[in-house]
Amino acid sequence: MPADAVVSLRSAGVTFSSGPPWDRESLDAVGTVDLDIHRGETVGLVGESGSGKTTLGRVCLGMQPPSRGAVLIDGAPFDGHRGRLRGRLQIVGQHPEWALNPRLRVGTSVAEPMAIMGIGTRAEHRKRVGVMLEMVGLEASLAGRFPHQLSGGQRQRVAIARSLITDPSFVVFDEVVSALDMSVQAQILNLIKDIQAAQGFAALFISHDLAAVRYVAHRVAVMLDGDILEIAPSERFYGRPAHPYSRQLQAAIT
């Protein structure tokens, strides 16, 4: 395993079972995946809906235990080390309102991960919230507002600030720009690139939007029916993809 790999999947897969006990059916949501995601690197994960992208992201975060294989964080098995990983693994989703309690002011929501982990005083929370809001391009005064008083792009920036406030080493971005206007999408993508360059976290960027992935990803992984078909540097993937399905995906956007 490369020394700078933050997250490593080793023959990791997920099988779900459904149906009554006398007639169980098994479905491989994720086949058998080997993947390293390094410090300062974004891996774009593309594929059609239902291909297993979100499940794979949940496996990387420890939210979905693998049915087989292993997940390593900084070279150590995930199981048995959850305590030391609190705050180090984060996710930003498609719908920021899912991460923001509508009854809480923005500042309280952004500081919540620190409060849960018992980090700092309330005064330190307020200071850190102001820093994070400004980092994502918002005025610190927005800490006093409620989520419904913000635009969709502002809410997504707040959700990013909330996820990054604990200085994580790995972040999953799951369809973070798909619900935003094109102009706002570009702003959020630039924001992700700039903050990653400053903080150096590893990232998995899940999207069906190949143009967005091309803009932020260093490498691209293509997923179909739970299997990774191809992993390639972004330049090579967009220049001459190796797998026929990859070429099919690109043809669909041209």
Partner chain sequence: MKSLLRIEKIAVEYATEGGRLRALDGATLTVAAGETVGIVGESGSGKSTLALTIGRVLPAYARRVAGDILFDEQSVFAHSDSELRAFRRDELGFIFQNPVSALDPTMRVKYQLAHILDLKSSDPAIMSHLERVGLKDVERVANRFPHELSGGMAQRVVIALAIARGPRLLIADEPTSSLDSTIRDQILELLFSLPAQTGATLLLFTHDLRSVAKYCDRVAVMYGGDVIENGLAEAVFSRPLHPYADALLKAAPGAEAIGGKIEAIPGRPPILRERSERCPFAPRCTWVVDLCRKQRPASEIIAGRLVSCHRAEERATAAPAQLVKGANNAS
Contents of the next structure:
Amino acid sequence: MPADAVVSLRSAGVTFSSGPPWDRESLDAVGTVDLDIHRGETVGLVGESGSGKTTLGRVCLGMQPPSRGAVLIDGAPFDGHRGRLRGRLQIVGQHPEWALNPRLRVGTSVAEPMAIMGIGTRAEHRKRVGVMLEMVGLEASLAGRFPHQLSGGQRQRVAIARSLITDPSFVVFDEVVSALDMSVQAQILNLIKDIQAAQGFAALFISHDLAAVRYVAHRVAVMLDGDILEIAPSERFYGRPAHPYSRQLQAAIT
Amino acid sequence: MKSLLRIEKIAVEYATEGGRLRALDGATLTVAAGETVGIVGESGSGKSTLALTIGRVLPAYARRVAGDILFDEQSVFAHSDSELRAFRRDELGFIFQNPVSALDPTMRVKYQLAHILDLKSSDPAIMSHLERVGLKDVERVANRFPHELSGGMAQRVVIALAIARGPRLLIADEPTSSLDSTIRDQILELLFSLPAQTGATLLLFTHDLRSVAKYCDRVAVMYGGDVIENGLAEAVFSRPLHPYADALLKAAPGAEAIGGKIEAIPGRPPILRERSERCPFAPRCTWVVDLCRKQRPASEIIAGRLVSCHRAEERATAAPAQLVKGANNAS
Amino acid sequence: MRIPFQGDFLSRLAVVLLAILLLLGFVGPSLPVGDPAAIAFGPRLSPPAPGWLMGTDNLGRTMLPRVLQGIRITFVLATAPVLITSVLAVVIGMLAGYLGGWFDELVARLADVLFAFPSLLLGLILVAIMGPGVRGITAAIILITLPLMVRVVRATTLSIASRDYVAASRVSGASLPRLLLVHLLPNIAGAVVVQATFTISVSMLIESGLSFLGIGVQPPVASLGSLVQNGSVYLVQAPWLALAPGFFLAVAIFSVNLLGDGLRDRLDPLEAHGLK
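Since we've got the form predicted on its own here, give me the form predicted in complex with its partner chain too.
The complete assembly is shown below, putting the previous chain first.
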């Protein structure tokens, strides 16, 4: 294993089961996946709905314990205890309307990871929130607003600011632009691309849209029915991807 | 070709809790019989409202405040209730975003087709309608309930229902955005095979520029409740004259070079409360001049298409390098 | 005075009716309307007259102060158990919804079992165990209303817990109390208030039902339900004895339900957003 892998999956898989004990139905959401995500790189994960990409993202964050195989975060096997990892991992999700707790002011939401880690005074929080909001292209004064006063694009920016406030080593972006308008999507894609390059955290960018994935990511992983079919540098996905299914995805965007 | 549909300066307002919303603000579009037209816009551009207004299926809190829509030279607003029903039933075919919710969940597919066609459910003609939309194993599909069909199959059934009575105008509103990307092309292939097959005219309302570029004869770009550029797809996509159309094309990932950058449009689409007296795109436009803020540009024929932009003429004759810079100093 | 629910006629009507009822119930008895306990205050079974505006009962007690007191007892006996139910349901439902697993299964099964009993039967059983009176009624109402309330809280919790800000907080390493108190509770509170309001009308029905059967509040305390029961014996000779408390009971339940409708339109996150 290269020394700089922030998250590593070792033959990790997830099986969901449902129904009463005498009539269990099980479903392999993730088959068997090996994946290293290194410091400073964005791995794109593309696949259709139901292909298991969101579940895989949750496994990488330790939110979903794998049914088999192992997850290594920051080089150590993840044992279910988040204490050591507080503020190290972050996620930005799909729905702008649910990105922020509607009862909290924007500033409180952005500062939450610091509060959880128990670092900084109130004044330090406020200062850092201002810096983060400006970094994602918003005015620092937005900290005093409530989420319902913000547009969808602004809320996603705030969610990104919150995710980066503790200098995390790994961030999952799960379909972060799919609910946004076309012209706003481009803003957020550029923001993620620029900030990742500047901050150097490892990232997993999940989307059903190959065009968005290959634009943001350094490497692209294609997922189908719970397995990664192909993983290659994104340049390959501008040319001729190896797997027939990847080519099918590519055909859909050209 | 004679025009089948003429949308003339149509304006529609919604009465909402937050006050009036002007969803359509004088949109104009003429569609010839047999054409395929892609109508592109972001949320708030008015494209969904336009789709609904053509069939007069707007919700009760919506009101047409100006303009007209002529189908076959007859105003759709002049129809009596029974004429309107006949018009919707015989002349229009609607295909919506979510196929499963567009079908009656309590009825097997064959009964839904039989109902629309006024046939017995055992009539063999029903099977031919299902075959026409590329469904295999039609007997099995005919006996299923909508929830037992995959998204792609359900959308094919919706299309079969939409074309069952041979309508002259098909209105597809985001027909593929709830489907997986590998199925999207199959459904679009099917949709765009229909005009040749049945002589129908097809309007595709979508936010997906790629599918319009690939399949449509003509494209109409909507912004702020108006059609701001409207022309042959090839011409508009190769050289968009309206700065918004241009910016939209550049903002979509997919066409950039490896390691290249897409150009985002700053700001966000407007929310109109009343008739706009200036260019609705002016606040976000890199080509903006004072005139844009004072006077709304009229739609003019420039370089073979209709454009509503004060600087379209200039953009049409500008050298490509100037377009890339796009700057205000051009004048 | 500014009445809440601008522009919503039915909800404002509910607020006004409830205000009147509460005034009658809590201020009314201290007005000079007579002593509710005084036997032979007037003649027996007299129709309404200047000295006893709602007539008198079979012991010659004046009905007006007795009905006013009944309104108060009915509101107190309906509201107090619902408060307890709400607190219990929030704790149980939130933990079940958020933690899932065996605890969730157990809660769901227990709720199913309680749900399977007709509510009045459940009330009868409890009163049989605890004995008639306030304690029995309170226990019965809590147990009858708890399952539905838990389900509502659990369902709302499931919906809120799937939101991106909860996931983000969890990934950041937030503790369970922080997740529950900062992110979940404030966002399910609306749904709880709405459901609690409806539950108050249900518990009014339960209390009156039990009191009507004679196993609810015991004399000398009287609720609207027990007054109706008293009066029902003389329904032919003195209909006012049952009709007056019956009327106020109907108005109380009606206005509480209307208020619930109004609150739901405003507060319930699922009704307002999720299910749209």
